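Just the one chain here, the form predicted alone, laid out as structure tokens.
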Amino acid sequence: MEEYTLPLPLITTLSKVFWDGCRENKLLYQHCRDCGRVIFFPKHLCPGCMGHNLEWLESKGKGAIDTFTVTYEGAPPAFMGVTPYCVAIIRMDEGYRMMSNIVDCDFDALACEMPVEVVFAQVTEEITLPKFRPAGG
């Protein structure tokens, strides 16, 4: 495996459900089983209810675009090197959004509510980032 230069996500104890099933190419949420709301990024209780009654789900990892940037210079100095790339927010099909990177496509092809697709990128042994790439691609 290639060394793996840029920051990383920091695995807590809340989080750390998270990122193994990223390991296992598996995207988790949250849903709160007494007000059904859907949580991301991992909490300890329901915004929604305060209530501690949250169970985990498998994402189908399909969603759209909300809104992206593509930065080509100008970067800070972690990612001068990955220049260009695309950070995204993605409205996923359960119902929450996500940050992640767009890969795989013409940024010049990009669009807002453009349907696209989990990929996940294995950077460590502990660490596998998901991704997204526009969907069927």
Second form
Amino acid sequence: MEEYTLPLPLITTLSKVFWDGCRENKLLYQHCRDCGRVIFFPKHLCPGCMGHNLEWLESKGKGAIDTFTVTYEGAPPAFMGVTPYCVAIIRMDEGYRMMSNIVDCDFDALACEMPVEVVFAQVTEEITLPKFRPAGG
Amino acid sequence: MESIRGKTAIVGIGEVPTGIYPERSFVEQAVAVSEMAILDAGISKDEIDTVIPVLAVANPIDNANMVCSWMVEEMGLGGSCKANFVCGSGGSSSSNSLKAAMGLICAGLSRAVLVVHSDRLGTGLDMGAAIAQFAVVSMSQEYEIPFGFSQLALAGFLQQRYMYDTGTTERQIASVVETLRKWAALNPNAMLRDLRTADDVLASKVISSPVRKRMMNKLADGASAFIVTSAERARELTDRPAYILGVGSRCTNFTATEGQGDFYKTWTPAADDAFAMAGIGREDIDVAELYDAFPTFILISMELVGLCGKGEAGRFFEEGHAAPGGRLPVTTNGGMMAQGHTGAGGGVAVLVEAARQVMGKAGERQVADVKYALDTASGGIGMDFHVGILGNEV
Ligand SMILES: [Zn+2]
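Having seen the form predicted alone, could you now give me the structure of the form predicted in complex with its partner chain?
Below, the chain from earlier opens the complete complex, with every other chain and molecule after it.
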């Protein structure tokens, strides 16, 4: 595997579940059994009811682009060498939002509300990043 | 609970020119603006019994020293000062320190509060370090940073979605820059004083779509300060203080991913609270000092605060209504886009400008007959939103 030089997620005991899921090509999110709230980023307590009764569910990996930007210049230092790239906020069908990159696409064709689906990019032995591409692409 | 509307006032302001000043030290700036604010207020320095330094972004060691009463010693307040604590909420530190000052004064715990901000974003860190630092503030190291997120990308996010939702054109957004440059041309403390037209802005290259190079703010060195005291004391000092009539705020999120789509909805209730406390309507506002950082932020906040209808702010700017001579002047110091981005100081600067306009001290850019000024502030990556209303009578 080619050496990966971009920042990797800082893994905690809580987020390990999520990143372990990604390594198995599963996109996980939390759900509160008490109040039904859908939770992402992973939390220690339910931010709705302060309950501890949280479970992990697997997302279908489908959503729509809430908003996006294609960065050509002024990227964080580590990303200077990979411009242009698209970073987006994706509104998942399950009702949560996540940030990721939109890949395998024509940047000029991107638009808010475009349907997208997850693809998994293994970048190191440990880490697989969930990325998105236009749905059906 | 009795309202604290009009019980406190800003009576003195100080500000040094914003720009690139490698020879001007952090404390030199802080001392200069504190002295100006005290002289402007016409109070004895010994009346200041609370100092609230605002957290600087680029100077961690200076910050730590400010917590440890550096300014108390520099200004010789050692005999009279009772409290010194740093306020750190990024761009909203201005509004949060204002509210802390109001509370201390109304509770009888303080007579006069000095809020002081100094930062050296232009020269305090080398540019690489400054960019690297901004690249991680208010972001998730797990779920955002690995995807190349940045403050600039946030500006791209907001502008992209705002244009999609409202049909606002790129030219209208560019006209915000044109407007702010017109104001900065009248502001001797502003960094970028040469005019830029919307065409100039549109001719510059896309940096992070749809944000163009000339839609970006400029990191700078700068400092500003203000003094808050009771309304009674203010009336003894001047016949034109800037009374604090209303404040409102909401704090919502840490990161853009969780805030995006939701956080701006809370800007309206924050404004509702401020107007309810002030007891005036949107139509009464004579000048709006809207926190910027990027041009779209001004348009979004203008609509959500209720100073114009949804999707109408772009046209308002394009038609010149926010510019000098316009029917509602907006961000008359030029904002961070033109006065310069001094970190949390950008928020202090617009609050100071609101007070300056109300006190009738804005010189060439003074808006005629200002009775009410509105100011906004926001910290982090849209983590909170604050609205203040100042007026020249209670
Ligand atoms: Zn719950």
